[in-house]
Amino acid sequence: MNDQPVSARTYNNVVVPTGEKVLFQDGDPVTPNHPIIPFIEGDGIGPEISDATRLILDKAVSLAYGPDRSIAWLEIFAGDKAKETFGKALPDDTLEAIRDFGVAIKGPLGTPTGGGMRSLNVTLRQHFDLYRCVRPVRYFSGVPSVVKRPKDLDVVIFRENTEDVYAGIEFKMGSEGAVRLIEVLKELGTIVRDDTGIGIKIQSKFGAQRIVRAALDYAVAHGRTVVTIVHKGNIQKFTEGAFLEWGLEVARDEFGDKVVFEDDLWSKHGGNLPEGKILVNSRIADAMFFELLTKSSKFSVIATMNLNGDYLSDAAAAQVGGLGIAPGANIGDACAIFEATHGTAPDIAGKGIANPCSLLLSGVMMLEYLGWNEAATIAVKAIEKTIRAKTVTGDLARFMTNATALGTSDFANAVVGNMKALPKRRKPVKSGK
């Protein structure tokens, strides 16, 4: 960490606002009253939804805590804006700011498909070892959905974020690396065509166990009663199958007094989960897609590998209204980045009509992560009230009857207008008074 005083430091020529750094202890944030939070606007619709998000979060914090707490926002740069201004899509100062201040929030960043630069999102996750991609998926009353019972779905997906095919170990067809690997595979008895591009799937025991541990810790802390390990171990036995094996090992060895395994649920408990226990079960990935759609209420916390988690997160979001209201976070033991889960939507960029809810709800996750639950609750209640009133952005309004389509900033103002401070808790009256 940079030893220079916060007040004297700049990042990409931006002066740091007055505030304090978020520190970490045993993997958890220690939040000061006025944390400095770096933000990346993002590409495409990023600037519009970023402005709306900060407006709403600031108001929620103000209503919850008055002047005692506030966020000191620090703009940092990545993507198109960074490349235009500094000549690099991901400047060194941006990485340093995230490392120094620990918690950041970002809008969507574009990445070319099939070639060009590597995904900035993947780069950030691997650079800071943000091994937990956490995606809570729930229904907001009034949001249009393609399924009959969207409210049945309330899951939190823990996706391993640094390994699997997303590790980016790839070799183009005809490259030296591809040719050498094909030769090695032939020596090992596996015939691969010469005109083959190669990607390597990796999964470590360490990576598998820490994501399953995080999912179980979350279930314990939040009173969730089912943790499902999703895998494709029937086909890929030494990566996906090992993920299941290692995950069950963590559950047995570290949470044995808190969990019941699916095999024991009927044989030992008559199909009834004992009070205070967590059911640990597993599903093959393709079956999981079917059951998540048809038996949504049976799932609560999901732990899975990187590619499965990517697919499942978006599929789950589709059931409750789409990525426009799906938040996400990438969390490590000394850093966390909260982000919009959708793309840059270049076709509507600059028109002021984008839905900010994905980034906004990611900001709510950030408040909860910081321990500012009162502010998070105020923001969520206001979002719910705004949606129930059918005052929403156009992407949602066109699927509603008698809805009012608002632009991005007007929607943000509507949410702010629906905010109310939480009732003050009465202090217990002492006996004799």
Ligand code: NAI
Second form
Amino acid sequence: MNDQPVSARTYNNVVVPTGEKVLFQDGDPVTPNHPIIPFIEGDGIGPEISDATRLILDKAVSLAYGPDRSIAWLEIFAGDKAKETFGKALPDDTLEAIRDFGVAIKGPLGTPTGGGMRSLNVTLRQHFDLYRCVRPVRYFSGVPSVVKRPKDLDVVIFRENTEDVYAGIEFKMGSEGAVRLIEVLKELGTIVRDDTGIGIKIQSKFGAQRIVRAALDYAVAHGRTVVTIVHKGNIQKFTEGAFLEWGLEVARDEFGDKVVFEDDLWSKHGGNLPEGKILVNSRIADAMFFELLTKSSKFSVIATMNLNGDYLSDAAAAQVGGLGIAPGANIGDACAIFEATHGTAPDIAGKGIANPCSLLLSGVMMLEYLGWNEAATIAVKAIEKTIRAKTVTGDLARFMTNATALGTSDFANAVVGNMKALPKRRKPVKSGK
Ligand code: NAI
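Based on the form predicted alone presented above, generate the structure block for the form predicted together with this ligand.
Now the full complex is given, and it begins with the chain already shown.
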């Protein structure tokens, strides 16, 4: 069923290429050999980094699997390009294509601040219930960093993506909603000034538990030994504090045989994590910023609410060399969108100098998500080699000594040039009689 070709329908006038759909089973993708992957170029520098990314991913897949596997790219539209061509920043066909094909990749999209339309990024996350924002943050040797030991940081951040202050429950000062809510709040005995705008922070038990479960599942699957729940429960007891409580409940009830809690680490295990176990601990958000910087190597997987996760991901990315190289993914149980973590960089758009690594490494995450780990490894090794050779885009080159600053497409070609097929695995020697 998975190898059935998709009929030649179009999305926003683009004919679907020959290929197959990624299906989902129990929340995980089932990848065909030629998956159709919709891509949104994005605004600003989006087209430049999107071209570079597809070039590199295609080459890595081809080196890893030859003609047996390939990605059938389908362009879909959002942002400025969609508005110009179809009169809508997020056409229905775009949503349908993402829903139909399940896995997509997107460049950055511009969002007005302080009014205007809602962020397209937030809309996509809500629409497809992409509740996991996953941000791996690691150091690539040679990348200029503001800290002394950037290599110490190697974390994967699981940020809850649909609730908290991002749920979109906001009332402008003086609006009917704000006036009525203020009345209710006064009735409940709280003091709120009349000239107040209101934004509501929500956190459900369901939402908290599924993100902590995803973080724990990831730690188990990838042999990571620490999961830290980050919260601000000392101040916001029934949202942030409850997030911690509900998270610990999942760890205890569903992963009880695999985890050790911080309290028990010393009292029961003399401070040593038993072999094969995962340490589950927690940190208050402000302390976490301090410790991530000063005790980086103590952390591995982080589970946290939406706003904390937003701040933490960018701070962590800054530690290893900036947003230009930090990848990200928004993942649900029947859909996943991989995206650059930086914005549209309007100041350098169209100049051909943008760093494609953030989108590219998001593409690498996508390959891993699809189970194409060999292609992902080929791409990562080539990126590492290119950066080590100090052939990088200008944003990195200007902080490195003796580096060669390349434009976006020259950098992409350099990465492709540095790609090597993985050595063939030797067949196991049959034991003789
Ligand atoms: P930005 O990330 O676009 O730019 C900040 C600075 O970083 C600029 O100096 C820019 O030139 C530089 N930069 C960013 N990406 C780069 C890259 N790949 N290579 C080299 N330099 C890079 O943030 P800004 O200026 O605050 O936002 C611009 C627009 O992007 C806004 O409309 C904002 O809403 C949107 N945005 C979209 C995001 C998304 O689609 N996920 C995320 C963040 C912002």
